[in-house]
Each structure stands twice: as structure tokens, then as C-alpha cells.
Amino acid sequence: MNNNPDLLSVQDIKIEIKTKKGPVYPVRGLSFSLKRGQSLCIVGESGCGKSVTALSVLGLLPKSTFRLIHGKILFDGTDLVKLPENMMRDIRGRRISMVFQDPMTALNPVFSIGEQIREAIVAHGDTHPMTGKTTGTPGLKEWIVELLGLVGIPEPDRRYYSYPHELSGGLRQRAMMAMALACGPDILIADEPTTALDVTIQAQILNLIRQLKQKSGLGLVLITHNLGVVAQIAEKVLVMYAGKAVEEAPVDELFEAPFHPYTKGLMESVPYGLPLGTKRLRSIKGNVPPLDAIPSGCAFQSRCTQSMEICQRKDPPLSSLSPTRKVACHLYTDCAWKKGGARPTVGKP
């Protein structure tokens, strides 16, 4: 018996998108899990599908244009692609929270930061989940206060009052935080949450994210193109690629050896990912295909040093190496190695 069962189950999800042309998959069958306390750091570059998967987990993608067509999200056992608005209200903000990529967007202008996250309590009903309160009490302003100090806000009682253009990105970044955890959450998903701040500030609210999670239990998921970022905070990694998970392996492992060659080129493109006495940073050539353009085969054929024949007819499914490392790569399939040679093992490649 599995006595840490997932709190969060994404099974084989597809997203389309309608557009003039025709219908294109941000997001082509992807699954991953989130067990109860664990930090899951999603990677890729931009336009590989990261935030569409987020937001389809919050149930916010815009339903004029955006259609989960196949798959599961399963949140404590129960299909969040099924359930009504209201129930998935009820869940949203209350059980999963989001901190977006930019704060200044995301917070109402009009409203003082002390409002919006009374606001998202009260949306919540009348009893705060955290503290018991009821929202009309003054206790719960009190409270709100405590929060903000101890997201790292500082004159807390006095920012209760301010506004959004009153603050700086990072301090702005901290009050979406507070808004995030204001309900107590059982995960909390961070889309880039440190992009627009400088490394100083970055590695405040790094470190801000990874005491709230070692404080609350809260699972974690945090969306990054930036590997250091990775190597803080994560215990497991996904790496997507095209819409597609091309490894999924403990950061540890992932760092150590790296498999797939679009994770390997992502490593080599950072001063800490290259080898001992290499001195220059590689890049990989070319871009994400876009949408309308993801080729037959696999989708990283074209940027891909290690391309052979039969990446450009079959699209290399997501394959278990390991109890923990999965990878998608005709290098790690029978098809690469039964002609010559030993077949690939997890170790480093």
C-alpha cells in the first residue's frame, strides 16, 4: 500500500487551441504527480507548454479558445476536469493557489494589498480556514498583518494600507504570496515568481518559497526556465519540450547525468551545468517549433546533435529507466540499441 498517495495526478493531458488555421496542442499528453510536502519544478523554454499546463490545473484557461480534449487532473482523488465552476471556485485559491509571473498584473490597482487578500478570504466564506476567524471580526486584520510579516514585508501594519504602484516588484511579489497562502492552501503553483527581480531580490523570495514550504507542508509547484532556480528549490523535475515531457527525474539524478539531449543542452547553456575545465558556454541551436509547425516525429529533431533516422517518423514515448528517471529519446528505446552495443543505463550517458 502507497502510504503517500498523490495529492495531484495529471494523467495524459491534451489542450487545443482554436485559431483561424485551425486547431494547435499547447499541451500533447503530459502526466506527472505531486505527492503531499514535495516540490515538483517544471522546465522548458518559453512556448513549451509550462504555464498552459498551470492554468489548466487552476481550471483558468479561457474556455472560448482553450479545450482540454483528453486527460485527468485528479486533486486529492477527485477529476478537477469534471467538476462544476462552483465547486472549482471552491478549490481555487482555497485548497490551490497560483502566484503569477508578474505581480503588477495580477493585483487589482484600486484596492490596497490589506482588501484583495481579505477579499480572497472572503471569498472563501465567512470562517478564515487558518485561524478560525470569522471575516468581520477585527481579528482577521490582525491577522492579515501577521502574514504580511511573515512573507517578509516589512512595516506590515502600515503596507496593509498601500496600494500596488506603492511597492516594488519584490515587495509586490510577496504581497501575491500572502494572497496565496491566505487560505492555507494544499499546493501552491509559482509560475516564473522571480523573473522580473533582480538576483538579490530573487534569492529572498527563493528562499521565502522554500521556508513557507518546509513551515506549512504545502506542495510545491514551481514553474522556471532558469535551472539555478531548479538546483534551490525542486526535488523533482519535469522537463518539457513542444508540449511534451521528454524527462522526468529527482534532481539529484537530473543534475548528476542528465539524459534526454534537450536537457543535456539546457545544462550546457549555464556556467554551473558545464563540465570541470570547460570554459565555454554552448547554446542550443535554433528555437521552440511554433504551434502550427511541430514536426512528425519528434518535436527536438531539428536542434538535436544526436538526431538518427527514426526521429523524424516517431515521436519516442515517455519510458521508465529507473523506479525515478523517465526520459522520451530514441537513444534510451530498443530501436537504438538492438543493432550494436550495450543498451543505455541510468548512470551517467
Contents of the next structure:
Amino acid sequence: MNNNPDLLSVQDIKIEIKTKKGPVYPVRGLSFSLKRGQSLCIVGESGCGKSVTALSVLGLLPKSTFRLIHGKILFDGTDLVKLPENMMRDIRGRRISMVFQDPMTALNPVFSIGEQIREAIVAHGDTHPMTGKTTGTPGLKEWIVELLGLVGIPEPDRRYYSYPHELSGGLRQRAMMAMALACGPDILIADEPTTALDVTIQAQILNLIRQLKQKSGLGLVLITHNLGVVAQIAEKVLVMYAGKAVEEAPVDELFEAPFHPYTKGLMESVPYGLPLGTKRLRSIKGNVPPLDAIPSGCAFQSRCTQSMEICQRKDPPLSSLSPTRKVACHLYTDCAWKKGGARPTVGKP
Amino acid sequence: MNLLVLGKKVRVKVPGRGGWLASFAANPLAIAGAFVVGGLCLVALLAPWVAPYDPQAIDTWHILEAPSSAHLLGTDSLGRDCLSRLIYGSRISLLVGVVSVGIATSIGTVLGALAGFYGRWVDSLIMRLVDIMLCFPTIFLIMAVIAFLQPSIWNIMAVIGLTGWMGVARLVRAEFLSLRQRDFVLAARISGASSLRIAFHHILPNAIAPILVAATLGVGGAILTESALSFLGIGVQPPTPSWGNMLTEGKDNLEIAWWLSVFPGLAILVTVLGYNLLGEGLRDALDPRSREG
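Same protein, the form predicted in complex with its partner chain this time rather than the form predicted on its own?
First the chain shown before, then all remaining chains and molecules of the complex.
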């Protein structure tokens, strides 16, 4: 398909949390899109709205406190924001699925792994979308065992009957993955899927995700704060800061030349295969501004090493620099450097 | 497990090893409770075979006889064998205990689950209903209701059940409040499960342990209530033997036939104690927080 349309298109969403002190906005006008089979990484520090965004796509933000006040979430042409709950349920799991950060709590302790996956399938009615088999038929169990094998669980026929507490963290995360994939979704949202795992297991899980993506043409939205993960998995990267996208770029170009000072800062704080002692790691000074105290103008200005006078007045919009790259920073708007500002340095950090 | 601490060997109890059954078996009081309850169930089931006499057979030649080899626990004012009546009475007690607690637990579980899961106005409504129900002095409420209905064993069970669900409802609500925050609930939502399915299929099994404990403790209470009602003459009606109405008959002859009051009284005591010990034992075994380290 050459004219591959966007499978998921999030358009300018704004999310409000009601608090006693008044509303705060964890997501303030975020847009991104994902084509079928593409993988998108959303990167950012804790508290910048990544997980809230993910949950809003699935329509699972707790209604008592969260409200989507602006924007559209188009999935395959339908706006999920306006979709009634019973139709949304049909999309969850079957079309869009999700795995969490912590595999310890995301599995129900009283059901065996196999039963839980069966449950995820049964929730969508009697016949299975991929096999067409009725869920009561004996073939379903074999299919689940096969799925467990597919996500790399050893001895899947025995593990079918294992309870979550009998499995290690890595195996549990694989089981979560099997559960998320059980109904053959078009998009998998992974919210920091490797954060709770140790490094060797992390690499295995990332490999698994990559393989699954290649095999099944799965669209992937990976939420992480780990740039190493980004480099391994992503095709497109979205850098978020304080509820907004500050930079969007294909992964190679981003690592080649980050534009936004925040992206640069992130990269400078990660050791890239450098021999020890050759370079000091730098941290970004300060913290993400709390939700109730986001400054006017650019949210990053107080931590930015290149902040200018205009940054305090005007919030830079996300604008295209090239067909593939977008950045939200005054350093790159024409007016800034025409009026004598420093021309951006494009190059390695 | 042996650990070497400062040169001394110290025995360390590793908590959680062997599961709850092992922890239950290590508690002698719980085992005693289980034996009492188990024995009682056996006796009740096998009543026609264990009882030496017909519990309602009147024998005017042997009135108010003290315990002897012919009548192990003596006879009452109509010459009926006390032991046989006690054995048949256990059927009533168990039936009332189990059925009324079954009713109470079902109502309490469903209402508590709805309150804890949906929260907001559903929660407020159900919890206020609980508060109102708790305001009534139960025994008087039951007496008032029985006064309107026929005092039959079925009415007794229904009324005890309908007035005993509040504790379970509060318990289940509290469990649901904490369980619904867990990630697996979100995971179930993400795989497309409906709210009711999540509440009763995914969350409820996680709350079974405390419900089981409450139900076990509840059986003891229900048996006690039934005995009280029968003693007051508004429960199981004579000539059907129940421990409560045996006590009533006993009190009329207390000065000359102590065995008529003592044995039914002891039966009630031991049974309720047995259920309470079993319940406490289950609680300790199923809830790792209350387990002794």
C-alpha cells in the first residue's frame, strides 16, 4: 500500500484533571499519527503526560477526575472520543491493546496464565477473531499454548496452568504480551514495558517486540524514558515535555542531530558506548514543572541553556523544519535568528 | 531454616512456605474447630443411624431418668431420649446456620461488590442502607417479623439471612475498593471486558478468602440466634427437636433434671466455639498479615 493512511491519528488532544485547586492539564495539545505496522516511541521524563496519553487513546482515563476537553483520536477513520462505551469495548483488546510497566500487578493472581488469556479472548464473544473457532472448542487451548510459545515462554503447555506468582518477572511480561496479542490487535501500546525488568531480560523483551512487529505487521506505540530502547525499536520518535510534543523525527535523524535543547539534554545524559572517563555525563538542571505551575511561554525555558527573551512570552508551536522533522523551539523559527538570535547548531551533541 | 547469626544457630521460620493449608494445620485451635465442625456435620448427616432411639418416641415408663447406660444423656418429661433429640437437633442447627449464612453472604457479596466497584452514588446508597439496617436491634427485628409470619424453620432462615448481610457487604466493599485499583483490572478493561464481568469474574475471586472467613464465623452466630429464637418459642416448634427448644423444656425441670438443660447448652457452646475457632484459624491462615512471624 503506497497511500498508506494513518491508522491512528491523535489530533490536538487536551486533557484536564480536576483538582481541588482548579483544573490542571497533563496533556496540552498533543498530536501524533501512526501508520499500519509503524512503530512510534514517545519519550520524556516522568510526569510529562505519556501514560495519560496512552490511556486516553483506549478511553480508559478515570472519568471522575480526567476529561478530554479538546481534540480527536481517529482510529481507522472513527473518532474514539465520541464512540459509545460498548463499541469502544470492541476496539479494546481486539484492535488496540496495551501492556504495562509492572508485570507483577498486571496479572490477576487467582487465575492461571492460560485462563487469563482465554478470558481476554472470551471477553469478545463466542468466536475467536483470528481462528474463527468457538471459544468452547478444545482447539482454543492449543492456540493459546502456541501463542505462549510465540512470545518465548518455555514449556508453554505446562505454563498454561501456571499462576502468576510461579513465574519470573520476564515470563510474566511475556505472558502479558501474549494476553495483549491474543485477539490480534492492529496497535499495541506498550507503557514502559521493560522498566521493571533487569537489563538482560529487557533486551530479550525488546527483541521479542521487534520480532512480533515484523511477523504480524503490528503498529506499536512504545512509551519509555529510556533512549536505548528508543534506538532499538522506534521508527519515529516523539519527544514530550510537560504535556506537549517538543520534537518529532525519524529515529536515525534524531540520534544524528537532535534539534530541541531538551532532546539534546536527554542525549547528553546517556552514555553512548563511550569508553569510561572520556566524557562527563551531563544532567538537565531542574525538574519538570509541576502541572499546576507550568510557566507561560515555553515550558522548558527555565531549564534551557539557550533560552531567549521570546521564550518567556510565547510558547513555540510544533512546526516543520523538513518533510520528516518537526520541532517546537524559538531557536528554529525564522524570526528568531533573523532578528539576531543565534543560528541553531545542527550536529552531534 | 537454620541461619548462623553471630556464631549461634538460629531457627528461622520462613513465612509463606507451604501455603495456607500448612499454616492452618500448624494451628491446634483451628484443627480442633475443624474437628468439631466436621464431626457435627457427620453426626447430622448420619442422624438416623447414630441416634439410639426415635427422637419423638414417647415412653411414659421412663420419664425424667438420669443419664444411664440405656439412655446416655437421660430422658425428658415425656420419656424421650435426650441423646437422640440432641443428634436430630444438630440437623436443624446446621441447616439454619448454613442456609441463613448462605443467604446473608450472597446478598452481602453482591451489594458490597457493587458498592465497592462502582463507588460514587451507588456506594453511598448501599452503605446508607447498611447503616440503616445496622440500627435495628436484630433480635427484636426478627421477633417482630416472626410474629407476623408463621414461626417455621424456613421463615427463621430467611429472616436471619436477610438481617445478617451487612457485615459481609462492608467487608466485600473494602476489598473491592482496594482491588479495583490494581493493574490487572485495567488489563481486563483493556482486553475489552465489561464492568460487571470485571467485578464478578476478575475481582471477586480475589476477595473469596475474607468472605469465607466471615461466612464461617457467621454460621456460629446464626446457630446462636436460632437457638435463642427457639428458646423463646418463636423458632423451631416442638415436637421437632432443636437445641433451643430443648433448653426451654429443660428450664421447666431444672431443679430435678439438670441434664435436660446442660447437654443442649453444651452442644450449642461447643458448636459455636468450633465454628469460631475454625473461622479464626482460616483467617490467620489465609491472611498473611495476621500470621505470626
